[in-house]
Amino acid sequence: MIELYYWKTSNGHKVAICLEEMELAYRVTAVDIQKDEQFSPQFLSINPNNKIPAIVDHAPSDGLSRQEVFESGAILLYLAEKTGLFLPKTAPERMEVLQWLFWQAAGFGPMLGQAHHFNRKAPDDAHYARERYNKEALHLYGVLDRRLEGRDFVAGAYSIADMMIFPWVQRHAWQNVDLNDFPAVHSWSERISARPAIQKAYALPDRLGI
């Protein structure tokens, strides 16, 4: 059993759509960061980083009684290592993998959550950072649609990589990004919509009540 720290964020969707993929059973324990629940002390002792999500694998397959992990990238590798599910054993295709779960982990996600923050948090005189990181996201979407231009998935077949992405792009809106201009990004976002493993993470918060 593992067990999900979780909130209905883009990086919490990306752990509950592995985890829906994959077929593992786990149980949720939310952690409300609108009030500040991931600043528990035992939220803390899993991830000192004070950020969901994270999860505890209590049947690890090194036999040892518990396993902890934290940020969403390591935790999809560290379930597809363990399922060896969406994740090549080959080297090149593997290592085509790994670029685009680093790609979204140092850039496409960083840079689209500021986008998030000032266009929707920062004060109206933020004209200057709302510019920059809205031009950023668009300069990131152009990447992955060339990417996705062709090809069905990001990666060869369907990956973490694309699970790692897909939420972010979920929340287009909020970056002031259009998916029209960008129709491979747009398409591709169609096809991991249709899949009913993410249809059934992203129903986990209203079966949560949150």
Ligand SMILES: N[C@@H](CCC(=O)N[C@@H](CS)C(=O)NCC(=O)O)C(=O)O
The other form holds:
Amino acid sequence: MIELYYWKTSNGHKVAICLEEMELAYRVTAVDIQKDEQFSPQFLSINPNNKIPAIVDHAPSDGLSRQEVFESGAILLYLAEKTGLFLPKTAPERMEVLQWLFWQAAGFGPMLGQAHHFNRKAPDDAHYARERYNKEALHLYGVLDRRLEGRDFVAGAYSIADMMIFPWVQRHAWQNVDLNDFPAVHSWSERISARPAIQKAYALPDRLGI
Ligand SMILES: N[C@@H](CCC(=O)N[C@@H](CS)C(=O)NCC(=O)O)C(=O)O
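Right, and the form predicted in complex with the named molecule of this protein, after the form predicted alone?
And the full complex, kicking off with our chain again.
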């Protein structure tokens, strides 16, 4: 059984999607980040960086009694290695997935997170920062759009790289991005939205009543 420490944000959705796609049994502990529950001593003992998502695997494959993992990219990689799913076993296909996974973790996620903040929360005089992150968002969507031209998924078959990137594209309006300007991203996003596991993952907040 896997315990998912979760809130209904893009980073939280990534792991819910992955667990649903892999059909793994899991239970959810909601960590309401609007109520600062990520700072509870119990949660900090799992993720000292006070951010969801995190997991505790109570039946790791190596026979240990538990394995804790934080950082969404590390969690998706852990689950892919545990199940042997959604990550090719050999190079160069494996490296292709991993480089797009890291691209999301190191660039697409953090930059778009700043765009969310400055577009939605910062005071009116934050013009410079807003411009900077909106411009960076357009650059990154351009990179993704060129990558997806003529491809169904980001790196070969549907993989943990797509699961990493998709929930942030779902929030394109918060980033002042019009998906009509990025047709390959748009059709990829529709292809992924149609997957039953995605629909189950996005129904999780309602299921939890949060
Ligand atoms: N790099 C981290 C980012 C996680 C993250 O930013 N989580 C946000 C919600 S989407 C959070 O928990 N914020 C609470 C806080 O910073 O106190 C990952 O990919 O897991």
